[in-house]
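Just the one chain here, the form predicted alone, laid out as structure tokens.
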Amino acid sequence: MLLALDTATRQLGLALHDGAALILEQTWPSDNQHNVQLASAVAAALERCKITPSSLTAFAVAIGPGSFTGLRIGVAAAKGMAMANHAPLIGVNTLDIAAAGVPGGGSNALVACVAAGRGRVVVRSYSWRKGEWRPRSDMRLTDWIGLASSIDGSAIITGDIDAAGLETLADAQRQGIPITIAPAGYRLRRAGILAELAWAQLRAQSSAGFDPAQVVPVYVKSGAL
């Protein structure tokens, strides 16, 4: 069984996947609460699946780019546990969650973002290759309107949007920049996601390679990523 865990922005997010299904999932805003919420969030799942914490397998914890404190908080928790566990400590980019949780198909890129605070977004661009979202360029840290500006084709956005994010968007639109917000449920960044991609990585490589000790926070530093 393994146990998937969301810290890295606002809303923090936990899942339980024994590699063939999706047990539980679980996301709610947490207003920076994660230092409180997220140890009882565990040991309630856990205990509403019948599951003991010593029969978890394997963790998987979202690594940012995100929030500094939020990162802190799940990247140690995740740590705790698998070391506690002997087990696995697989990390995932967060904006690679958020893509990987958007359909894909088409000919339409997709620009993944994670709020980075005072209106600024972290971006990533993603195209759509052998049946998933992967990577077309580096992480950068830019505003709505920079963002808005940098598209140079029809792409479709997802992940943390906000109010000011969504008037800047849709006002690109109406000066016909082929920019498509993603609808918001699959704006949700999920721990399901997080946990089906660690599972994928699990199943490429051996549990040896996924030291609790090697995984670390990606920060948001100012400038390109």
The other form holds:
Amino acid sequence: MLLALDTATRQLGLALHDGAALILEQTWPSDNQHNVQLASAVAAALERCKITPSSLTAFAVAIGPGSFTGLRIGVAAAKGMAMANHAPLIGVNTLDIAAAGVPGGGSNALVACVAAGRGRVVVRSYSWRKGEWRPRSDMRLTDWIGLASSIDGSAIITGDIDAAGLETLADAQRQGIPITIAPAGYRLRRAGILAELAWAQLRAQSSAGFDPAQVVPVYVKSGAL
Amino acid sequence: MSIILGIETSCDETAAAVIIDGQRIASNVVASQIDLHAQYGGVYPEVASRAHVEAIDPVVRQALTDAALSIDRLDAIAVTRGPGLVGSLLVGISYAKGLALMSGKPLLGINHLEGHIYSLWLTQPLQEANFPVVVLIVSGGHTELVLMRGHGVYERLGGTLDDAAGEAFDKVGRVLGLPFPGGPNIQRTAEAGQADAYQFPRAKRDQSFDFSFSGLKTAVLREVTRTSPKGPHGEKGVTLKEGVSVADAAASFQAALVDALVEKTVRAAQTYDANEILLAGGVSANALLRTQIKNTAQLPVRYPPLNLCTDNAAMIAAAAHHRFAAGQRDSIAFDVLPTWPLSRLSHAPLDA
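Okay, that one was the form predicted alone. Can I see the form predicted together with the partner chain too?
Let us now look at the entire complex, which starts with that chain.
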């Protein structure tokens, strides 16, 4: 059983996934209460699913981009958990989680967004290849106008899009920029998807390759990352 | 009997230790970030938080390996809850919560200042305090004068109104062109200097037990430096006046600061009929402070061994021992307390 934690932004997400099925998934707006809420939410989730802590054999955590404090809480807590259970810890990029939540089959280009505070957003472009969204750019820090003006060709936009972002992107659509805003149900970044991506990594390589000490947050600075 | 894992990340040291019965050190691991912060001349909070995330896992593993213990042998996990840098504290707290939740071990959130006090109990053989005692906690982040009437019973008598004593050492060290951290480097430099070369102010000569060191710092700055033309990036230029002896300035500054610490601490001990004076914290490693307080006070003076003066996790586990024995168990939902005066700790006596 794998436990996935996402504290990268104001929302808090957790999921339990046994490799075959997603057992539980929760996402709620935690604001700045990650430290207070995370451990007891995990305890409650385990109890609800009648899963003992010691039966967790793998952990996954969103490593950013995101809030520096949120990332440190999630990564440090996940390291402590993995240490206690002698289990592997898989770190997954927050933008990759956001992208993987959108089904393929529509446009073959996608831009995932993670809120970076003060009206800014970290974005990364993906293209649909061989049944999955694969990164086709580096991460970059921008704002909504910068994002809208950088779109060349049709693209789906997903991830953290606040009210100002929805407005700016709708304006861009009216000006003929061929973007599609992913439906709200797909935009929400999900710990269940994080768990899926982590399982895929675990299956691809032996768990000895996932030393918890090696997992570090992705810190986004202005300019290049 | 208790076996407690302590975790400490309140400032710029990532530390973990295993302590038996609040007294015997089974392991004590400290990963210092001094080299990382030296380029800034002080602790850079974001840099500290990042370094903790990278160091916490290897440091805790090393502490358990050194103690030759597995997690299931532990009775409790103790972590510094405050006071300190919030981003740094959260790393240790989050890690400890994860560890406690998965292992089912009790979790205790410990006050960092109380930890410094309990570094005095990490002695072989155990030396119990002869209460009431006056404790001077002096470090880079804290300068606190505390009356301790029993285990866990604290009355704050005073503290710094501006810079902590160790912070004053760092800032003056920087002015004198000495490397970070200022304390040990000023002490070393002062050995070759005359302590009466400059008459620096002895800060707050009043009847309170509060300290103030920013005036002293400014006096040193005014005495030994002059402003010079701005640098290529417009930075304010401050250079030492010609003919200034760095050793004399260091010795005179150190003497002024130590005078202030000793006067208030000894007077507090007399006022409250203390049986002992205890020193703790990084600045308690200062040789002049140790000697002068011993010579001035007509009381026994004790201080921790040098390696336990600066931040460490052994002291956190030692403080936790008394609280664990008294039945304290904290919820895994506890919040970080970046500001947490000792006087807000439980006043109920703890069974030793």
